[in-house]
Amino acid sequence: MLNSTRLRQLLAAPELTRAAGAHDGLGAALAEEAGFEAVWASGLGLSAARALPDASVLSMAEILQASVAMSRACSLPVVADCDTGFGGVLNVAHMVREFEAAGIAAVCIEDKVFPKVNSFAEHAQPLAPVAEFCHRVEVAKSVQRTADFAVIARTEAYIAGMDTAEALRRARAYADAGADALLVHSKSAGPEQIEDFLAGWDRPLPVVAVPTTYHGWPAAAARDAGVSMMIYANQGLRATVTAVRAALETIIAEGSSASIEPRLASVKDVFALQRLDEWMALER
């Protein structure tokens, strides 16, 4: 079964689909091991892995290469965070064809103005005109070659300080333009904006939420409210920063890694994630 087909089945199922943000193949393998149903190839994560800002700095080719590495490292469908589409309408068309051909299950594009800045940064967040973004969605859908490849339209209306009425106006237009799912983003401390949006949502499209700031919202409550997919977009990245920083600081402070060794993954564990035995069996 194609990963794109699997993703559509997940989004249509009554259960909540949980996607883990990752920035490399190892993160994707760990997401699968933990029990997530999908992987989010995170723009923030991929930028941070290169110590670069999440500000439309990475190219389409870099995002594609990383997304493919994640897809190959696990059996889960990968949804690629493609920002505003890497340029103009022709760039969007090129993006869809390349990601689809590479076996990525879906791409997500947002209605910001290029170049975008991460939604949680203290910078202006200008949005594209609705008609312009609808055209991007229409072009994206017109060039895909398989029926199940998905284009997720993401509205940043709440991020830009707009109200629920504007978030719904934009989301309905994107749905009517042919989007396969709708991601509504919020940096509120609670889920109230998402709940308000869902209360007014009247299109038969799955809704995706990203609980970065409203992280106390239980998955079951989100599903009951109407969310089809929750993307835990950067928790893995932030956990990595905390754990690696603490380990390295301890080694410097204590002169060895002895005190932290019991808490570290074994080399054997790393080998298992790399599927070393499977690879070595090819030689035999």
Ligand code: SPV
Second form
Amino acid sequence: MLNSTRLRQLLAAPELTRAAGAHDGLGAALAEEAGFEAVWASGLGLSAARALPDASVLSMAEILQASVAMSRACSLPVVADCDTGFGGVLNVAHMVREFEAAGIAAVCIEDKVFPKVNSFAEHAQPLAPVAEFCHRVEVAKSVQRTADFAVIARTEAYIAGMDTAEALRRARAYADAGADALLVHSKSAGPEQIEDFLAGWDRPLPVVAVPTTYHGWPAAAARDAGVSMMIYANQGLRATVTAVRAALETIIAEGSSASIEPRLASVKDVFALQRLDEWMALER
Ligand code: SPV
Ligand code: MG
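Switch from the form predicted alone to the form predicted together with the ligand and give that structure.
Entire complex below, previous chain first.
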């Protein structure tokens, strides 16, 4: 089954789909091992992995290559965070064809202005005009070659300080332009904005949420409120920073890694994630 078909099934099912943010194949393999149903190729994660800002610095080819590495490393569908679409509508068309041909299940584009900066950064978050973003969605949908490849439209209305009426106005327009799902982002401490949005949502499109700041919202409550997919976009990345920092600081402070060895993954564990045995069996 194509990854795109699998994602479509997940989004149509009554159960909540949980996607884990990742930035490499190892992160995708860990997402699958933990029981997630999808992988989010995170722009924040991919740029942070290179210690670069999430500010439209990475090229489409870099995001594509990393997304493919994640897709190869697991059997889950990958949703690629494609920011604003890497330029004009021609870039959007090229992007759709490349990600689709590479077996990525879906791309997500957001209604900010290129170059964008991460939604949590305390910088201006200007939005594109609705008609312009609708054109992007229409072009994206018009150039795909397989039926199930999905284009997820993301509104940053709340991120830009606008209200639910504006978030819904934008989301409805993107749905009517042909988007397959709608991601509504929020940086508030609780889920109230998402709940308000869902209360007014009157299109058949699945709604996607990213519980970074409203992390106390349980998956079951989100499902009951009408969310189809939750993207845990950066919890893995942040866990990595904490764990690596603590381990490396300990080695410098204590002169050895002895005290933390019980908490470190074994080399054997790493080999298993690399599927070393499967690979070596090819030689026999
Ligand atoms: C990302 O993971 O790059 C996202 C989600 O776009 S967020 O960082 O929460 O904006
Ligand atoms: Mg992003």
